[in-house]
Structure formats: structure tokens, C-alpha cells
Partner chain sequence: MGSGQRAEFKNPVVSWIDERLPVFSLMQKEYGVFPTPRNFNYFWNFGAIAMVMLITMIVSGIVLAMHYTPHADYAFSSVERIMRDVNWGWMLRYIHMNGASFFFIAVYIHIFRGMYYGSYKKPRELLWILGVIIYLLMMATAFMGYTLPWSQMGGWAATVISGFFTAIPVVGDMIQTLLLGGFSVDNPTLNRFFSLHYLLPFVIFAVVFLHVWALHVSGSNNPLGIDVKSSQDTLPFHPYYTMKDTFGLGVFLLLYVIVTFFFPNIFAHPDHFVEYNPMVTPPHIVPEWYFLPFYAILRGLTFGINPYIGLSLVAMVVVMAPIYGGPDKKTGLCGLLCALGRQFALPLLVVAGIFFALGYLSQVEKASGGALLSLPLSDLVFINAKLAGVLAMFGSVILLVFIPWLDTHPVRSARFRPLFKWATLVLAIDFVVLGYVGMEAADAALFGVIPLLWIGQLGTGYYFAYFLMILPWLSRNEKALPLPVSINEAVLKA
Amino acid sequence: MSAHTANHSSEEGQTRRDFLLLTAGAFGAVGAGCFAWPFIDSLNPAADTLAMSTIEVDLAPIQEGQAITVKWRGKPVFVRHRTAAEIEQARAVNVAELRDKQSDTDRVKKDQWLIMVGVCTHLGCVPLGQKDTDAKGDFGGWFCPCHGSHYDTSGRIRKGPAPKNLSVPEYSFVSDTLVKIG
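For the form predicted alone, pop in the coordinates of just this one chain.
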């Protein structure tokens, strides 16, 4: 066998080997993608959650001083029709003394309506304070009995381990008696 023939045969074998390696690698990558896709897709929000990305709440039946809880994106949302005394109490707070510095006017669009996600910012518990018989904490708002967080009448953290105020979701008033959350 001549040197040229041996060299040609060696190059052909190397080319064939490269092709087989690339083909096997491509099939492996496609196989890994097919295996991983169901897991990655499971991280997307469920269809029922997406369907509830916005809700409308009729405010007409909620009396002054009363609070209701609605479910939005799988979370409780507190809607409270605040009294004049609750509004006054929330406005009288010195914002500089708060852990999470937000004024009451930054948290509401209409003074009498406080709308916020009812999940404690410490460990995700649902604070008490929606019912007349619930403990409302030292500041007349909400109290998380799990670890002792106290929120005021604007949903701001005032005492306890929670690092932040109860969050205010995106919302808009469709009319005087109808609010759209989300």
C-alpha cells in the first residue's frame, strides 16, 4: 500500500469518526431537551392561575369598617372599607419611624379603600384581622400569630419579624363601586 493510500484511508476514518461523534452528540442534545422540556414547562403558572390574573370586586356590599377576603392568583387579597378613624390613625404615623417607609397615601388610591395581598412578609402566613372577632395586633390592623408581626390600619409592619409591609397589588377603580385587581 502506498503512502498516499494509507494517508487517504486514515483521513476517511477520521472524517467518519467526526461525523459519528457529531451525530451522536446532536441526538443526545435533542434527547436531553425532550427529557427536560416537561420539567421546564411545569414551572409555568397553571392555567387556572393565569385565568385569574385579574378579578373584579364589587365594593357596594362592603360596609364601612368591614373587610372581605378575595382570592387572586391563588393568594388572599384583603379589601377593607376603612373608617374615618382608621384613616386618621394611618395618616398620623411618622413614616420616618417605620421599618418599611411608606406613607398611607402611597398605599391607597381612595382613602376609604385599602387593598393588599394578605400574606405576611415574614414567612408567608395569613395574618388575622379581617373579622371583627380577630386579633388586630397592637396597631389596630392585622396580626400574624405565627411569629408575632403587627400591622397597622394601612398594612404597614410596625412590630415583629416581618421585614416589609403587606404588599399592595396592581389595581384600578372601574367605577365607584367596582375595583379591578391585577
Second form
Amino acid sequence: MSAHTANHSSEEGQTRRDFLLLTAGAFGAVGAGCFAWPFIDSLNPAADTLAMSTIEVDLAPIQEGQAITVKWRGKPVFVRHRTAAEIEQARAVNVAELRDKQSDTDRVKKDQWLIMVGVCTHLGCVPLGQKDTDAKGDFGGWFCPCHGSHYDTSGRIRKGPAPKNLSVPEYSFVSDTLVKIG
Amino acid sequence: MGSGQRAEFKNPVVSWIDERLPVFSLMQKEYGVFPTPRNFNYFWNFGAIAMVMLITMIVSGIVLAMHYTPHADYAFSSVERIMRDVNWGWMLRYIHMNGASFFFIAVYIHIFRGMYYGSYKKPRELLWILGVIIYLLMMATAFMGYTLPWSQMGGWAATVISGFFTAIPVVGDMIQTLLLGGFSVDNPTLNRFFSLHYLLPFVIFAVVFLHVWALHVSGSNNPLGIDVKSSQDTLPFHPYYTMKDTFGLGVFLLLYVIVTFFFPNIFAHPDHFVEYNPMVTPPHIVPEWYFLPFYAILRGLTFGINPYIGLSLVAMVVVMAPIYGGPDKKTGLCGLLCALGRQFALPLLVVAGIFFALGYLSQVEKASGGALLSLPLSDLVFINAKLAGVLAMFGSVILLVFIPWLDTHPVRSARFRPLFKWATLVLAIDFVVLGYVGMEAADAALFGVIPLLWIGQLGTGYYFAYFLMILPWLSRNEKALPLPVSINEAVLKA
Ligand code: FES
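Could you present the same protein in the form predicted in complex with its partner chain, rather than the form predicted alone shown above?
So here's everything in the complex, that chain up top.
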């Protein structure tokens, strides 16, 4: 009987030890994860960086065919007063043929005002096309010089490596000539 | 280590220390009498040269950090202050700036040496992988250093490179924000890059230590690629190779010093002298020259993976299956694929080619919008061009890790493998051509007619074909020339 007991208890000892080892290991891993998280999360944007900023833009001085660039959350936002020809060009496109299918009407609140984040959806350069003298690409909108993405007069991707249209931020018209972004 | 045989030292102080901590014995064993193949050529200098460059970078970097301010408002002017006001500051910075380039030159030659002479083959696989890790760490360090002067070029390079992560579906944007510490490259980014740029060189140093340790376990490869058989094949490291390394190092440093003092900005660009402006991208941004080939690969993928490209890739996998699986694989899924691949290799390759062309053309946009070739389902892109580009670029570097298993040919040195030799030399040329393509604007053309994009795409194709198709194929099919009996005999004959 004693042999049996010894055998039994040693087996039990083994499983107990395994159990302790596993639980201790699991707790250790969870603990290490909890400990690591503050270090990783500290790399995320700090409160001051996050402090959501909204900006107001006065549209009155922007003539038809002109565009301005404003800074919002550290990024450029394009505000363009489009000409009738540009709007027509943007509307004439067959949406089904586009890479990122979106009609021009979905991208603007008022036809003549095109407002979007001026960051190329490829790898984040600022496309050219805000100034008259800039290259505007094959579709008369914007051209990203970094790897050659072409955007049309609605800011939609038409050619080149970028996967998406230039993104439209949240904005609202406070009055006819004042817009709030953010 | 160090617990083995101790050497005898005459100097009592040295002897006293060595009894307690056998560092002198260790040095004597690993660098004094260490048996080294007697037939090294000058390609074997570059490991030592790279080591000297690493130390140069660490020393100049530590001093520069004492004068530099890692803050978005002051970084640019603190670098200008180093250039104008700090004693010898201009020299320290030029040493550091050009030192990075020369470090990469040494390392690229070192890597090419390893590939050409098959130094990655058994028993040196781990040695090779440690080397690839060093190379990856160097790239990360160099990229962050490029950002620190807070110039237009550096700031936008950081934007573009961190943008790679936005290609990852779903969590990509979150990762980018985490890396940058904000929504764009700004002060938090600069701070963390500085911290890491200071840390990583020491990590590199540690991995170099492991790399050298592994080297001293397996011993060096040599231009013949055959194993050392007797002590007649070797020479003690000192004085033979300490001398040869010193000579090669002297020549290399001479070139480095000439560039540093007479053409210090030869690798620079006007946009390095303009402070970073997050609102305006410079019209033509390029990474440092040592990243250009990978940049060309990134830009070369203007197309994603749609059903046609996907089918083409599947066909290629089937063709390659018997080569990867080996002739004896007859069972299971692999057995089936292998049988198919063996039976229909040529037709499958043709099919792969046709589908690739279809998939490619259906994703080329006409100037008037829409695809050049409209095919059913061609818009169904599983992996878009952006993600494909990023994957190809990272893949092209990571592939290096797997060479020991892609090239399983029993003969190491290209000297005895005529086909491998040419394929590898073409790869070296391809790498340079890709670098040229990466340097030019995205829409540039060769002689004004051939778009560089096409050349970049061809070059990318060869790069991947070399590693994934040519190396495995040659491993099975290339007949090597007869090998010499021993290093000693080959040396005496010559
Ligand atoms: S960032 Fe615009 S095309 Fe790459």
C-alpha cells in the first residue's frame, strides 16, 4: 500500500507542479502585458496633441478658381472654390469606372466648395495643384509628386498608386461664407 | 568561452589579469593565432571595414548629440549651429553624414561577397541571418537619423515611410498614429526618433558581437568556397590578415576622407537645407541612396493583385512546386502539385505570362480615365497597389533571410558555378539599375521615350525571380565545375 501511495502522490505532485507552473506562467504573462501597456500607450498621441481642434475658415476672399490651404490637426486642408467647368468635369465621370467609387455630389456640401484633407492617400505627401502654377496631373485636379498619383477636380484618385480619394473632413457651413472644420 | 586553454604571457601584469579574467587569452586565440584560410582576396576586408565604420559612427554621433536639440522648433537651427559655431562641428557632422553612406557601401560589398561566394551556406546560416538583422537595424537607424536635422527631405521621408503602415488593412492608421505620436510628423515623432537613433547603434554593436562569435565558431568561408582541410590551408590571423585588413581599410578610409572633406554634400540634396514644413511636400523627394533600389520596388508596383495576377501567381507556384518539393515528393497535395508542375511546366509558364499581362493591362489607367483593357472581374483587387508595393518592398529585404534555403546547391563559390555566377552578377547590376530608377522622378523616362517605371518593374521582376525561381532551379539543375582538392593545392597551382 505504501508503494501505491508513494506512486500516487508523486504522480499527483507532478500534476500539481504542472498546474502551478502553468498558472504562474499565465499570470506572469498577463502581468508582463499589463506592465508593457503603459509604455506602449505612452507613444500614442498625448492629451495636448489630441485636444481636438476645430478651425473656422472665412470663404469670402477666395475667388472662383482659387484655392487656399489651411492647417488642421497638423495637416493641410484644401479649400477650393471650383469653377463651373471643374464641377462639370467632375460630374461627367462615370462613377463605375473609378477606383474609389464616389460621386462628386457625395464629396461636397455646396457644389462650388470642395473641402478635403490635402494628404495623399498613398503614403501621405501633400499633392500639388493648389496654386495656378502647380502641376495638376492628367485630370486637372491634383498631382502627388512623391509617387505620381493623379486626382481629379473632385479630389478622386484616377491614376497612380494611391488607393483612395482625398478624404473629406467633417465640416459645416456656419454661414454662406464661413465654414467650420472639425 | 575563455575557460579553455590559456596562453602564456611574459608581462607579469598581463599574466596576473589573464589568470583572473582570460581576456588576453581570448584575444590571442580569436585574433592572434586564429586559423584563417590562406586564400582571401580583398573582398574579405569589408567586415573589418564595416566594424571600423560602426565605431566611427558611434563616436561621432555621441559628440554630435551633445550639441543637438531634439525639438521641432530648434532641431534645424541646432544643426546649423553645429555647422557654423561649434568647434569642429562641421567636421563632426560631415564625418557622421558621409560615414553613414560609407558604412552602407562597406556593408553592401560585404553582403555581395557573401552571396557571390556562397558564404550563407551550411554551417554559416545563422551567421548570415545575424548579418541580415544587422542590416535591418542599420536601415532603421539610418532612416531615423535622416529625420533628425528636421529638413524638408527628412521630415517628408518620415511621413512617407511611416505611411507604409497605413497600407495594413483596418489597424494601419492606428499603427501609424502610434509610431508618430500624433496625426502627422511633429515634435513627438522627432523626440522618439532621436531616442531610438541613439539606442539602435548599441543594439547593432551587440548583434555584431554575436555575428563575429558565430563566425569564429564556423570559421571563415573563402573564395574557393571549399572547407579548410588541414593547417596547410590556413594562416594565423595575425600578422597576415591584420596587415591585409589594415591595408584595405587604409584605402577605404582614404576615399571616405576625400569625400568628407572635398565633396561633403555629394550625397545631399537642396531640400536638406530647407526646414521641414508639414504643409508643403518638396516636388521631388528621395530617400538616401542606399534605400533607392527598394524605393524603386515600392513605386514599381502600380498594380495590385486582381484575379488575373492571382491566377498567374498560382500557375507559377505550381511550376515551382517540383523544384521546391524535390523529385522524391510524390504524396499529398505537394505530390499532386509537383506532378502537375513537372508535366506541364512550359504551358503553365506561358499561362502565367498571359494572365500576368492581362492582369497588368487591366490595371493601367488610360489618360482619359478607365482601364486600358477592361476585363470582367479585373476590379476585384484583393491586395491593392499600395499594399502590394509595401509588401514587395519589405519582402525584398526579408527574402535575404531565406537564401540559405533557397540556394541549396552543394557548391558554395560562384567560381565553380558559371550559371549562378552570371545570375548573381546580373542581380548586382539589377540592384544598381533599380537604384537609378528610384532616384529619378516617378514619371521620368529613359532618353525621353522608355518610361523608367517599366524598367523599374522589369528590375523588380528579376529581383524576385532571382531569389524565388532562379536560385532554387539552379540548386537542382546546375552542374558545377570540378572543385580543387584543397585550398593549399589551389594556391600552390596558381
Ligand atoms: S504619397 Fe502620393 S503618390 Fe505616394
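Everything numeric in this text was worked out from a predicted model, so none of it was measured. Positions refer to the first chain, counted from 1. Whichever C-alpha set is largest while still superposing within 1.5 Å between the two forms counts as the rigid core.
The two forms, fitted on the rigid core, differ between these two forms by 2 Å or more at the CA of A24.
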